[in-house]
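The chain below stands alone and is given as structure tokens, in the form predicted alone.
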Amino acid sequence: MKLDILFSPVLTDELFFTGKTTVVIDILRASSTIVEALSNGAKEIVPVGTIEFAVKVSGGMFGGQTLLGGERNTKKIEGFALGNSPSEYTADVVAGKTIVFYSTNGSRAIVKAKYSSNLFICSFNNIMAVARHLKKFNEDVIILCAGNNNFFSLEDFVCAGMLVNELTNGKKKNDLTDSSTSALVLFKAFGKEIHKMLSETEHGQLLIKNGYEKDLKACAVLNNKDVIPFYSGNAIKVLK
């Protein structure tokens, strides 16, 4: 198993990943968001590129079993059922419901990975579970970090560095390309703490200023989700 690690979108394009087994990683906020979504019975999550086409698309569905959700620069954009928060998407909220998600990185990453051959999407929560099933799998996998605002972000390349470790049990038997190596040392040195990093990160620091400190404690939860997000057919659902 090869495992290599992209630092954003922007170093590659689309095409780059047909046919591979990637992993999306936002984790302030999409990745927990996603994952709480379809944890509380969400029908599917529709990623977008734009919020123009999330308006779009929501107008061509069914009215009442479609919420959108998301942001933009941290903030809950006008006219949007849902933010970012992973506390917004109750059970009550969104179950049985379509939910078509904008998200300033997460959900932009997403949609640049999409004609990958197996696509999922992984956080602090359900770490475990990702990783468990990609053991199984067995197939090369590129780590994407959907960074923050196409640069890099300590708070996603730390989490894939623990996705790492744990594909790999700390044998060198895989294939670790630099940016993993890199993201080892780096889980290493700041994934024992993991709340406290986030606190510290540039974009964890500009939650927390727009009041949004409660969602990084969401976000800093380790394994309390067995859920497998899955991109099938332009949209994210539960893995069966």
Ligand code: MLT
The other form holds:
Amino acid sequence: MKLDILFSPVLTDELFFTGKTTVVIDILRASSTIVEALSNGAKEIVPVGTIEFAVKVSGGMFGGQTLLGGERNTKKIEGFALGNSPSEYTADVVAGKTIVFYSTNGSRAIVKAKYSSNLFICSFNNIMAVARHLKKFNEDVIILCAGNNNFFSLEDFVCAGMLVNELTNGKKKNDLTDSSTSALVLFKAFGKEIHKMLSETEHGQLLIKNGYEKDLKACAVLNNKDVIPFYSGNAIKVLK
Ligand code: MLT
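Can you now output the form predicted together with D-malate (MLT)? The one shown was the form predicted alone.
Expanding to the full complex; the earlier chain stays at the top.
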């Protein structure tokens, strides 16, 4: 199994993903929020690349069963029902609902990778479930870090390193690319204290400044969710 990591979606174009098995990671906070929503019974998440498209798509759907969620500059978007805090996506709010979702980096990374043959979403919350599935699946994997406004993001890369570590059982194999090898090193340096690492990253600092400190705790929890979000037919659903 060849494991490669893109530290930002800007490194490639949509066609690169054609036929590939891809895992998208946006720890703060899109992939953590998507995992939370689906594990609390959301029917599906429809990721979109612009706010305008989110409004347009939701307008064509059944009102009561559809919610708009996401953020711009970390904050809830005017007219949206939900922001991008995992804690907002409780069962009583999201169960049975379609959520049209926009976020600065995460939803755009997913949309960019939409031509993948298999597209999964990973966070620290569900990393073992994703790793177990990928091991059984035994295909080459591209891990796409959502990054931060096209730049590198430590928290996504450390999670990618943890996934590589799980998939190789900690042993360095020849089929690791330079970026996978680097992510393994960073995972070993930062992966033992995830919450501390999140609090010290650029995006973590911004979230704390904007009042979302509790989200960092939720995003740092390891393996409290068993769902594997899977993108198919324009929406992310729980893989059965
Ligand atoms: C994103 O997709 O850019 C993030 O989830 C931003 C955030 O809400 O913290």
